[in-house]
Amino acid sequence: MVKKNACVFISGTGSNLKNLILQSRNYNFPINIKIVISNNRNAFGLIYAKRNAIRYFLINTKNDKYIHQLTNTLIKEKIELICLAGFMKILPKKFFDLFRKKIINIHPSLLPKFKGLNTYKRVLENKEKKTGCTVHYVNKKLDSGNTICQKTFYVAPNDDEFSLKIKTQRLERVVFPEAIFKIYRYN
């Protein structure tokens, strides 16, 4: 099997990156992570890239010039899938024109509910009975692309923001690889 070249964008701890790296070591997993991109030089997730000899790039999203260099790098490396895994910046609209249907994101809610930030707080405030996470294609509107996969769990009466985050992240490690299998129909 010829694996697809992938890039993972992160901003923080990199728990999904770590999981995707582990999955990519499996013969039947459809992607090979060639590059990690971060807008945060202190992102703990960069350690996973270093430990696994995966090249990484830091980008300055405050300077519009980064998009040209980033785009050229992704094209040069023949990146076929871009995974936004806890990347906490909105990419410019012109970026989506170049990589349409090649960018996916994981979001910690059952989209279309609770787009954007502070999802756990909003789940609790709205007294939701269920929550979960969604992997979706990225388009020009925030958290509005077509859903690839979702996983749900019931909200317990004693759940708080921290416990919802832990439960959601546990599901994310299942649903993100499932979504990638589904995209490439290897499952």
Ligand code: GAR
Contents of the next structure:
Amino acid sequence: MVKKNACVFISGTGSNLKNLILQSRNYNFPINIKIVISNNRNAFGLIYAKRNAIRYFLINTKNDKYIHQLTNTLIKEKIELICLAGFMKILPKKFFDLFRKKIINIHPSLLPKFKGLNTYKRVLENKEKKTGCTVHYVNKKLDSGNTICQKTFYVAPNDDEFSLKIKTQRLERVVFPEAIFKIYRYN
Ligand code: GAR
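Starting from the form predicted on its own above, please write out the structure of the form predicted in complex with glycinamide ribonucleotide.
Every chain and every other molecule in the complex is listed next, the one we just looked at coming first.
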């Protein structure tokens, strides 16, 4: 099987990156992670790129030139799938035109509910019975592209933000790989 070249964008801990690297070692997993992109030079997740000898690039989103350099890198590396995994910056709209249907994101809520930040706090404030996580295509509107995969769990009476995060991220380990399998099974 010829794997697709993928890159993963991160900003912080990188637990999804770690999981995707692990998954990509399986011969039947559809992608190979060729590069990692981070807007944060101190992102803990960069350690997983280093340990696995995956090249990483730092981007400075404050410098207007970054998007041009980033696009060139992704084209040069023949990247076919861009996975946003805890990437906490909004990319410019022209980026989406160039990589239409090739950018996916993981979000810690049952979209379309709770787009944006502070999802766990809002889930609790809203007294939601269920929550979960979603992998979706990225378009020009925040957290609004078509859903690829979603997983749900019941909120327990004693859940707090911390326990919701643990439970959600446990499900993220399952839903992100599943979404990637789904993309290539049906395309
Ligand atoms: C994940 O829970 C992901 O769903 C969330 O950031 C976390 C990153 O964790 N993403 C967003 O909130 C995007 N709006 P990780 O760095 O350990 O993968």
